[in-house]
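Here you get one chain, nothing else, as structure tokens; it is the form predicted on its own.
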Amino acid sequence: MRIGIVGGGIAGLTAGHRLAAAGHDVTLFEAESELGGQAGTFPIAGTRLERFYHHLFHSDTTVLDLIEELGLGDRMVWNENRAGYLYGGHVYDLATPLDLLRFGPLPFHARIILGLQTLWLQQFGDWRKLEKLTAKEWVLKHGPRSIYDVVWGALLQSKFGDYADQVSMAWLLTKIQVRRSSNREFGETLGYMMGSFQLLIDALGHSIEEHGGQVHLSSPVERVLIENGRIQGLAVRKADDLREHRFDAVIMTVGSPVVLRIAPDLPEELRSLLASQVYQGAQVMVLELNSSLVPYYWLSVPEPGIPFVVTLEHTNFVREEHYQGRRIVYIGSYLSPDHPQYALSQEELLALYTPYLQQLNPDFAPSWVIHSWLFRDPYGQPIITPNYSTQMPPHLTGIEGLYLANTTQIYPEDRGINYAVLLGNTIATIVQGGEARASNRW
């Protein structure tokens, strides 16, 4: 079977991998020079990292079980998340139940709940008997209103924006529970590829075409051709050449808005389903630095009026020797992206940042700046409301042989790469006429 691939991340290159694999004449575009999606990397003090910061947690199977079958298991390390929480100006240790003891924020009867609500949902089953609250909604019903003030709606509204109060609670279940298989008796540990994740993603391009099939970069698709409802092949354009290319089956893994641009002919009731879901943009700036900003991995900065919601130091998780002596961090924001900060230049945004950076460490001048980068995604991050799973939209089109594979489709679980190889996986299966997760129901 000839299949065409739009998209070129992690979803996309697993499923090609699979369908390759499998003896399948597969090709693949993806619109940027690079392979790698939202995973993607860029070169920085003599290796590469990602743009958009990535770690595993224990309970990512799916993608240390491909990252074995690939023979890179040895590029893994596990290091410890030293995890902070700035509240009120003051930054506090939270990474475990004894951080959480002394969290000054809440008085002690509520960190003792919370605790217990944190301790509750890591036990929970079925997801669904959740989905039809917000998580606001059950986090004021099972707890005083400081908790979801200081931590779960602040952090739900640091990520979220004016949609923080929509958001389901099977979503912030998951999340929860994702990080239970990481929690160790005195802190947690995460998950790293030691040269960053550029491996997983060449070793998945590779085996594409050690397999016979096709990977074409800067080759963006302008047209998903249909006729008669099934799918006839892909218009892609290289450069100033517009070509079309034919084939029996077609995976779409771009956002939805690319999706309704490049596919105007899909059934009516599916092009309403994508339109009515809503993004958060991801923002991060990437900072090399001459000394250290915090003494936090992950410093979450649920504040009102700071311009940015988390930083993570990356060589307080991997060892600054790794890139040079070079101290690396990220800068993170959601936003809507017609947010006026979503518009600020690389320059503009640093300069925003700098005096709320200097409120984190006093110390903190531009001149520690060695260089700088900034990366931007529309589609960083799907807005999921009560009952998304009645709402979600089918891998199965309506159109014979075209497929949707995209991160409106990964839940309950949040975006991530072990849950793009899972996607990957999924959509390999249904191709080849397999039952795994074939309907929109995950």
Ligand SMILES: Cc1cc2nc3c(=O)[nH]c(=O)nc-3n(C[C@H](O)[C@H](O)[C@H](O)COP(=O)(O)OP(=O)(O)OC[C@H]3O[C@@H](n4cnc5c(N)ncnc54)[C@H](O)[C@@H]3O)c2cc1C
The other form holds:
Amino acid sequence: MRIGIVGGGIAGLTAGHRLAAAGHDVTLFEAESELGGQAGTFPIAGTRLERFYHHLFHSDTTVLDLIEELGLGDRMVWNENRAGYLYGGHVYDLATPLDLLRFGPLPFHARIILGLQTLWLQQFGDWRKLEKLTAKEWVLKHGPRSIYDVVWGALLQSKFGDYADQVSMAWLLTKIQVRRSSNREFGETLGYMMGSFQLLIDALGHSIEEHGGQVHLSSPVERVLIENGRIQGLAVRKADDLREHRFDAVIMTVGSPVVLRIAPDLPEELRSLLASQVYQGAQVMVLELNSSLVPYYWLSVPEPGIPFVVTLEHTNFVREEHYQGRRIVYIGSYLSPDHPQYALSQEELLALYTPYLQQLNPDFAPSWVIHSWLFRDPYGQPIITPNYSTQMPPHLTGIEGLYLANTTQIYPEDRGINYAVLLGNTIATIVQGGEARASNRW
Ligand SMILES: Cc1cc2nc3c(=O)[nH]c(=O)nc-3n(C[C@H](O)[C@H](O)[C@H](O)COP(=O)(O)OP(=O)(O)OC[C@H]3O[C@@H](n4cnc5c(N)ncnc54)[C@H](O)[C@@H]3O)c2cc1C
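The form predicted on its own done, now the form predicted together with the named molecule:
All chains and molecules follow, beginning with the one already shown.
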């Protein structure tokens, strides 16, 4: 079968790897000049690093199996997550149950209830029982208001902004359950691939080519060609050249707004489902510093008024000697693409951040910054609302030979590399006429 794949992120690459290995004639088109999508990397301090911070949980077994399969298992390391939480201008350790017991912003009885709630949710069996509720409704119903105001509500607000009140309890439940797998007595350990997840991206791209497939970079798909309810091919731009390629099957792994743009001939029912989906954009600045900013890897900053919601000092997770002794810090926000910050340049944004970085470390000065980079993705985080199982778009588009596999089809888990691999495996099975598992947990 001649198969075209739209998008060279982890889902498209995994599908391409599986289908090419199964003997199909695969051609993958990626709009950017490099593969990887949201998991893509850039050169820094003599090595490469993810543009958006990345780590794995122990429950991410699908991608861990793939990493083993590709002979990269020895590159995985599991390091402690030093986690902190900024509240009321003060930074608290928040990595272990003992830290929670000492967490001053919550009254003591609320700390105990939060701990018990978390334990209970970690064991909770069927997410379907909670999917009708918003996270806000569930948290307010099952504990004192302070737990919502200080912890869950603040975190939801920082990730989802105006949509915070609409996020499904199924989303929060599975977030809590996924993290359980990474808990150790002394806190949490998270996985990272030494040399960056670029190794995985490269191995998948090479596999497609070694099996006779083709990978085209800087090649945005402009149109999905459909005739009489059947896929015909793709119209792809390469520099000034717009060329048509014929395929028996096409897999689209791009965000739903891109699907709507390139495939205007989809059935109306699917188009309106895709049009109803909402994403938060991700905006991440990476700073290469000559000194450490904070003693944490993951520092949640859910304070209204601070123009970012998290800092991740990567070199408190993977030691700085792997980065020529430099300190590397991500500063992350989730914003709707019409937010005024989205229009700021890198210099303007760094100037905006500086006084707040000085709140985290009064010694911080702009002169610490050796290099900085700014990355944005308008489809960073799909917003999962109650009863999402009834609104999730299907893999079969209603057009013969045309398939959809994007981050809005990961549920009840949250999007992540593991689920992008699972999506790639799933869609490769479906394209070949097989039954697919929708999840590796349920
Ligand atoms: C801020 C942030 C932090 C994250 N942290 C983690 C983490 O810690 N751990 C984890 O496991 N996951 C994390 N993720 C999620 C993870 O990176 C994604 O779930 C995964 O990479 C998605 O892969 P994908 O292939 O489904 O989509 P994408 O990566 O979005 O791939 C889609 C590809 O399609 C391309 N494309 C777009 N339009 C066209 C077109 N017209 N023609 C051709 N190509 C096109 C894009 O350039 C892109 O390469 C994070 C994501 C973000 C944004």
